[in-house]
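Given as structure tokens, the chain that follows is alone and in the form predicted in complex with the partner chain.
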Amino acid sequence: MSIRQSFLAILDQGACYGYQLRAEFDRRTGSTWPLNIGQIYSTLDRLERDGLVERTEADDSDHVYYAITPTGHDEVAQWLVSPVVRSTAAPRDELAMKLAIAITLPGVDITALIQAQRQATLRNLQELTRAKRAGGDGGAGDDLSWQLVIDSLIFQAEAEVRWLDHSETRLVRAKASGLAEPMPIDETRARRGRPARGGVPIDGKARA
């Protein structure tokens, strides 16, 4: 997640010190991705050693404040405008993997594996919806953010949702075509080194 970013772009708002940094990160996001205050800090240091912002004597209160420096400021510049970008390579998506092995095994019901995943999810989208609909409806600017970032959580549950429905679907049609058979141990020797196939790689270009 980009809290070196976040960080930054709140500096450029102004010189915060460490807890000031963290409430206004926090009032920012709803609070909804806690961080502890050595993470503060040591995101701190990484900052001000690369130069993007500079740290000023303590004040009366004993307070170190960090002010952004103009390449930090061109470094927010930037990020506002480039989108973030996904790692190409496959995700290790726990469940993705869990389905992925299960239907090789023989004897796994795999209905039920998947309706009681989906009793999962949806538990959590309603627990997610429950929250959302005690915060209001997005109209107060204050929670605004807030809303944008559960909103988030909610379009991601129900992709899961909506690709258990897929995967169900296209387990059925895979039985009706006798496709979905397990997958005993092949006994042919592994060769070591990366397999010269099965599957094509996720970003969809050709292995060398």
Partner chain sequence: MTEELLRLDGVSMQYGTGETRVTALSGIDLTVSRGELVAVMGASGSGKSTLLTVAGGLTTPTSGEVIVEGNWLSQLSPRQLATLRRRSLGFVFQDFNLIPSLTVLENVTLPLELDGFPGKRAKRPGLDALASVELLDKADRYPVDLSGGQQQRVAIARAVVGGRSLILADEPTGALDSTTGEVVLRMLRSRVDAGAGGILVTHDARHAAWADRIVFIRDGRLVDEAQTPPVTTLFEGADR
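Numbering follows the first chain given and starts at 1. Rigid core (definition): largest C-alpha set, two forms, superposition within 1.5 Å. Because the structure is predicted, anything quoted here is derived from the model rather than measured. Compared with the form predicted on its own:
- Lys98: CA moves 2 Å or more between the two forms after rigid-core fitting.
- Arg118: CA moves 2 Å or more between the two forms after rigid-core fitting.
- Core-superposed comparison between the two forms: the CA of Asp74 stays below a 2 Å shift.
Starting from the form predicted in complex with the partner chain shown above, please give the structure in the form predicted on its own.
A single chain, with no partners or molecules, comes next.
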């Protein structure tokens, strides 16, 4: 999610100092995305650099407040009416990357790997479901925000379980057809153009 725009949206409701801004962010997102204070102030520094917020005088407790500028207000307004565009490129999802590498390695029981991941994801799904039930149906502004976040996490976990089921079925079919084989290092491709000592490629041909 965009921490930058989220901070601006909060500051559009009134000036805040660093710890207050973190508390407001946590309250409005159900404490789902914990932020350290260093991340808070580094983001505020960038917002100030870009002319989106400005510092005010410190209060009696030495709290330095950040207030949104008209330019910052305009960016919030634009953010709120603009859809979130997902990248068409494959995201760097750790689980997808792990499985993609694992199926190319010898001696890896990929079925066991998928089953272990499925069990972990199901446990996470159960914890999220219990948390949602314990939280009730929401109603107040901050409770409703938390419910929306929990619902999103539940849907993501359910989708991950379905993807794991699909991947396991596809893997079984690939093995049966002889398509799921380990990949050795491609020495031909690795050697192509690789410079040897002294800067001369190992094929002995100088490069322009």
